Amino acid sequence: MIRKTIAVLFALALTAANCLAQESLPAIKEDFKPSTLNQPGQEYPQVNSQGYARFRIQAPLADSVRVSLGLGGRGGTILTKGEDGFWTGTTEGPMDEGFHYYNVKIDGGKFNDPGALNFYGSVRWESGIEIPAHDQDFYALKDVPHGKVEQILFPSKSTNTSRRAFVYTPPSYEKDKSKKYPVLYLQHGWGEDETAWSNQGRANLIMDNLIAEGKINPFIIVMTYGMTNEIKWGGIRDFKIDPFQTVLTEELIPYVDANFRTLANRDNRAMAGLSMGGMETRMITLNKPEIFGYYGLLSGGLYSPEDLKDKAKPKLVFLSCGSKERPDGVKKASTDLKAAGYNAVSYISENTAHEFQTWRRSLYQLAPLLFKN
């Protein structure tokens, strides 16, 4: 009887806490607009000025529909069926600003939202939604000179195939045929591919806007597949860097230097990556410090002075993450590196987690620090 009473009291307390939490949230504003990442002509999903997302899925014969976003990771947002056969629901609370992947589960099966554009992430093409950010101006499409993002196919003897990369060249690249440029090799995260930094990350628009504002020395960005998806979720410990390191340092870099006007030396070559791409960056820069002069780990691990000791000294070590990740570790690592005589910079993206808004902001902070004379 005592145990039963305690259980009842606990349940009541939990219910009360949930009610208080819900009451503490402001009323949802009905100023919803279609997400900027919707397919042409589609009204849903929608977002409002507070960062809530609303979904509407047509599935008249379904018994249950839920969206993977919302509920703080507790299973997503449950949609309610209307008489017209459409299922509708709004996230329990506001989402973090920026880009988010999501999918729709209908009777347990995983599908994409027919109203949203698709982006490669989580080892599949997923739906994407954009929550308007207060600082979205730095990656907005503006009336400024634009660079070019082109696909290249480069030969890879080590994998016995041609491999794909995307190359961003700044607006000035086609104008002055005599000028050469530094290069940043920029890696995606686990489950993504070489399209991520341009599509989800807006890397080319970030560069265009920085160049137009005179905040950076223009440089080339190369984005290629990091051979990460062969590792299943939970198997990161088994990841071997050697195959990708060979592709990058012995095949891709020579190809880029031979086919683009690059400053082909260590002081004009950088490597950075987000998440898994940061892990790859850390491994390769420690293995091949003679190739890269600038290092960037975006939510992708840390360097210590011991890691870099007795190696070619980097001109910059950039470390970043979201404030909802582990910012103290990033700050401490940067402080330790500075104390040991390294040019180390840390950046913390406020109110974001392990997500693209963190990495967009990180690139925006990193780019002006690269290739300083």
The other form holds:
2 protein chains.
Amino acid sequence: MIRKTIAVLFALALTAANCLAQESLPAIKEDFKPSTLNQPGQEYPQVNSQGYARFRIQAPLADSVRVSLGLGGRGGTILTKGEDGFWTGTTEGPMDEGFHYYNVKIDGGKFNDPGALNFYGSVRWESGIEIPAHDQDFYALKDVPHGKVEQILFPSKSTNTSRRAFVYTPPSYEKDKSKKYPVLYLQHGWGEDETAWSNQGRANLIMDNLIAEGKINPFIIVMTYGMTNEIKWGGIRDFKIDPFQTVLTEELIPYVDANFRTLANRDNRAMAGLSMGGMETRMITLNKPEIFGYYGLLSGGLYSPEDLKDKAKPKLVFLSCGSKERPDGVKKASTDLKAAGYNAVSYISENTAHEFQTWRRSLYQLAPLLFKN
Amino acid sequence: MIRKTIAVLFALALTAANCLAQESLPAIKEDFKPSTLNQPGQEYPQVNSQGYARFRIQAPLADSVRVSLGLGGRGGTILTKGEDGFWTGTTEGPMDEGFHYYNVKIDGGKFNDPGALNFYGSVRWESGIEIPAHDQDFYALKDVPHGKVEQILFPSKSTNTSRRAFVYTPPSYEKDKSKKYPVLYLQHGWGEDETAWSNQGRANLIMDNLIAEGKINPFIIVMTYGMTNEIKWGGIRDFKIDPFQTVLTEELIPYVDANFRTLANRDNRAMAGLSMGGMETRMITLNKPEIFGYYGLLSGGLYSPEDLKDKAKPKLVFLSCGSKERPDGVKKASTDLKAAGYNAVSYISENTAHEFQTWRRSLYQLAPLLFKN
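Output the structure of the form predicted in complex with another copy of the chain; the preceding block shows the form predicted on its own.
Entire complex below, previous chain first.
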């Protein structure tokens, strides 16, 4: 089953390269603006109102410059050199809404776009670009009370080091010092790290906005590094959950319960993850059903009624993916769970693939369902 | 005076490129190890026990690859291509201890080393490399209680946005909920941002270690973005302190005092900064002597007794720089201040230039002197 899950995850990950919105290509509108994820003062990369991306990179003596984003199977976007020594090019079609990782091949080496900010994915800091989405308001930085994202270093005997986690606390956390909060443990995907959910996922802003609108009961989110095994390409084939399960359940959770004002019990503790983080969530919640009361798999596998049989019953099972992934599998699993008497909810992100826009939206859908005891 | 200060800062910044430790070059020892600032799993760049750095970058079809680090005036380190398509090269001499920014010129374009982590400096995310220092223990990640680094988003009416700051709180902050703390406002240099002091500066680890050894009274550190003006090369020529002074003194400080357990008065509030952050510290403390009780300029200008005359007297003036900068100026300014009755302390970081090792050491020297009321 684990092997199968991994195979599915890899298949899903491969579809991510094919992130253009459609194959019939509209004429390009010349209303390009700098991506919101550019480095300060940088004009390129740019994005237009249709979702086309345009790149411009200086390398006057290079022989070839290619951006990894573009139509799947065509090897990305080939840039062409101008007389000024800048290479420019535009994707062959509009891209899906939301965040995309990319990199730049220059004369056969893999580098980043010097105009764009970097985001950790694929076991490297990649360039990132943001295609404005019709629903971007829910993760926008607004003039509302903001929670904090705290970097903590917690002791880990099992790995013999201090490990890093980020902890989101809601705006009210510093006001009423007697109030205790439920906690969501939220995991990144393969090749990412504990920075992913707040950087590319904007989890803190999603929470701030939901709380400001009164749509959720405020809770804490804890995000840590889930690739406790060796970090190598293909290393996931030998994935064993034990090292990370030990870090999470025996070291991080006790540390968080000791250092934050948490409601430290199963009914106030959730675990969710995207892609590989979903696989981890699935394995750990099934191994330790007494620890977590709410489960969320975002493009990260499924539960069957058989999986959950004879275990402490979860208060909620949340399953999601993009419409360009395998939505039928998610819907069917949810239906099967409901038929077996479980509180299961499925969510399909329209017109997105195995990428962060799917997971931003999934968190937005999941958060209001959590901790409704 | 401002114009003169800026000129001095630029002169200092230019010396930073010349960061090799000496001109007589010892034979290279073949004990190279990956830099501690490499991306996960990356073998290059490497550093040997003498402080030489070796680079290895894949770009099989490139015509020229050059790393910006190396002997000043010689344009850095030129890499040569092997049959495997990797370009390799070693600095012509040992580098100064500590952290260095760098980038890679590939066929005339400026990129980053895909093996190294990125750090924001020079108004771009640069590659970073760490030359192990004889005194690296004071900023090492150790098995001691760790404070937190919190990202806050504070409302700023003057710039019409939510602005980001990082706040270090000591390990004891979460224990005794009645205790209040002094605050150091700590500024980065030109082209850097609010991530610099905890990423390349390791300010949180310096504090954790000093506190664990009982060498300081714990305090809070607040780090925010100081380049409130337009971010352009040469923009500092038109530098006006007013926009940042407003953000700091009218927006950030009141926010911190309202949201953290601070001792909200002059004698428990310090300001310090490196390079341009020192220039800002100098201007703001002289404009607003009623707000700050302790001043620190790290490679960032000087105070004269004339500057401080007829103002609320600072409890401490701390001046520092690297021995490869202008140590005589720092020492003389400190002597002059002491002669005029001020509590002035100077510190010279041996064998370092206008770089972060100077500033890590300066913070380590400054912290025990603060808030000794």
